[in-house]
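Just the one chain here, the form predicted on its own, laid out as structure tokens.
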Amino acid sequence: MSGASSVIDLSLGQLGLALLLVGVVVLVSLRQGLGLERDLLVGSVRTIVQLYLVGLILAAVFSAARWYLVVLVVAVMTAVATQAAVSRLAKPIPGGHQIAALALTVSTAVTLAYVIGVVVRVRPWYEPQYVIPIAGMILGNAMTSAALAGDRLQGDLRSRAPEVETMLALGFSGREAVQPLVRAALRAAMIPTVNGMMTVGVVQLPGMMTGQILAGSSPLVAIGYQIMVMFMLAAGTAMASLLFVRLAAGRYLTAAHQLRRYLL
């Protein structure tokens, strides 16, 4: 390390030593009969290969600094996040990919545009050093919240279908009948983010803050960015889960305000 603001470069040997930590998990799996050894091996290999490939791609994008390359990278990230969000649902939703794509695209685009253009004020706006990492954080959290909201909605619709149908029979609209379920799904999706805001800095130092401190930034500078990130993620996850669960709930209702039980 050449100076106080330098980052210690990890050699392949040091990364090999880090890999031994996975060996601890493998040992626990073997001793407890969890059967996770193969998944851990595959996951470790994928972690190494995927991150190195992403690193090479990002290095090229950062060097080129072209807006269309940045947009392409974010679009690919959104497509992967869409697939991941839908694949986590217990049962497919008709048009689920389109719903997820719309929810993730809108929530990420709105939040990213505000953070880049109003808060950080990046110039040029497509500076990959800022846009790609920030978009990745928004997408990752939005993907998880949308999947949580969708899973909770599906589960509640299956278990409370008679309640929904009773409300529909009493003259309530489809939107009114499923509103309690939508509210519960949104709450379930937002709880991890709210809990994170309650304990950030006390129970854990988040990734972005830790990375900046390791890179030599002042803790106060890192804290400023982390505060922005927490607020940004709260907005992104709220928008993504709201859009996803609202659109998904509509798929279970007919134009005549009847519940499509065969989809449950």
Second form
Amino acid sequence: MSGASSVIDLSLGQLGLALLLVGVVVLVSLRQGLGLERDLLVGSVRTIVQLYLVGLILAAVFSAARWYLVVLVVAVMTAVATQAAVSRLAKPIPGGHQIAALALTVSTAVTLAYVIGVVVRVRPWYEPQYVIPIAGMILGNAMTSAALAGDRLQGDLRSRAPEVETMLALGFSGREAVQPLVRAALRAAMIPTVNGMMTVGVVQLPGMMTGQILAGSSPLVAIGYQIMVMFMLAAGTAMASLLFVRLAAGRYLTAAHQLRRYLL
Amino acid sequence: MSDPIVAVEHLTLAYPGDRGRPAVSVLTDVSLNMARGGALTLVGPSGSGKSTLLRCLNRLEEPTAGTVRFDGRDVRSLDPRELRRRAALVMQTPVLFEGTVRDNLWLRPAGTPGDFSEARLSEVLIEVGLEPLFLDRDAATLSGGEKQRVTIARALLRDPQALLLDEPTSALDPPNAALVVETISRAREARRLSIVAVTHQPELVRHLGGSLLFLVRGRVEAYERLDGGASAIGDARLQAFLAGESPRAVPAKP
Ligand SMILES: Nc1ncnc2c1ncn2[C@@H]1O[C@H](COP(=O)(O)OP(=O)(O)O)[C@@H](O)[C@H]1O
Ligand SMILES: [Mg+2]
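Provide the structure of the form predicted together with its partner chain, given the form predicted on its own shown above.
Below, the chain from earlier opens the complete complex, with every other chain and molecule after it.
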């Protein structure tokens, strides 16, 4: 029996009922003077419009099933993730945009290619039903970890500049002098992923697995995918944060092994 | 001056301004000369560019214009890592890394030449007035004065030609400051070290002799020899220097 037959398609009326939940929040906001009504309304409208637009685009891409359309969608997602990662930094990193674009593109491309081509063995390789959601998960996590790593690196460069310059004054190269900071930033970026692996399924069901189960997949099929996703995200976030932090650290150093303090 | 160890010519340094604002000028047309084995003291109000000038000498900073020569060579033609071993910097606030005093003395890039044997470490500790027993002390447990003497030992261990000192005593209480002054004077005599020091400590200035350079807003306001000790420029004038007032206000001794 195909599980998909049991999926209940939500009608507009049913979505209207769901919107009542937001209405309750608006009432609470009004009574408690939270001042969130406007944002809630704008947020609700954006949720509806953005998701419908994305749904329309995805539906078109899915039915056309052309490799270049899939690549285009993933490229746009990467651009948006790059922008989001950069805007999360407390202080801009010089050339941060290019660095983030490079780190996210490389980490996503490598991880995605391995998962699609070697692990799942999707045929054809550009099957949008697989490529787009998997790329989205990798990008979302890579973006968060790169921003975390970048923030930590910047903060540490500022607070630990005397340490870095002491190393430089002792004759260490710029790369050697920032290595302890790079390591700390990478650890900070990786910890959420590692902790996620420790508690996955115990504290809450991951979104993808929940979605698959809701869409009618057997929990055992969903678990198989979720295990793969956890490993995939570990690799993607590690690669993205490593690339981002290494390149970003390089921006604060000169070829003459100097720390560009005025950038801090 | 024949064969100076440090020579600076028309050095200018400006930081690029934040987001399109004009560049911030930190040093303007600074020139100086120091003989091998000589001493130079940099004084001036806070923010006048003393640290920046000192850091140009071992190329932690890059001048916008002008040249810095060390031991006869433009510093841009030397490997900065090599330059920094030969011109060792001691900072105002000592930075020691996690681990023992031994770990900190040992800390060096792979391939650094020199003797880092246990006997040598003890010898250098004694040179800065610390017991060899200190080798096993956790660096985090040292007092400020002890930390500063360990950073001086760490610098001396590399057999530098010049010692660059950035207010080495200003974070210390008077007794510890006196010990550090004594350490520096002793090391200088024993090793014929050239010393450039930023300091407002009269004892250190007197011990070092050499020249005094007074910086105001990045410009050389006065540059005088202290030959034969501080008395050569007169006490009132030296006090003006060290207090950060313009020495111009006090007439030079004829
Ligand atoms: N990284 C930097 N970026 C911009 N300006 C700086 C930087 N470091 C120092 N300055 C400025 O350069 C001037 C000289 O600083 P410094 O050399 O530390 O002075 P001093 O050691 O005489 O107190 C100060 O006005 C300081 O604000
Ligand atoms: Mg200073």
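Here the rigid core means the biggest group of C-alpha atoms that line up within 1.5 Å when the two forms are laid on top of each other. Residue numbers count along the first chain shown, from 1. Just so it is clear, the structure is predicted and the values come from calculations on it, not from any experiment.
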Discussion item. With both forms fitted on the core, check whether the Cα of residue 22 differs by 2 Å or more between these two forms.
Written reply: yes
Worksheet item: Which rotation angle in degrees describes the motion of the smaller rigid part relative to the larger between these two forms?
Response: 12
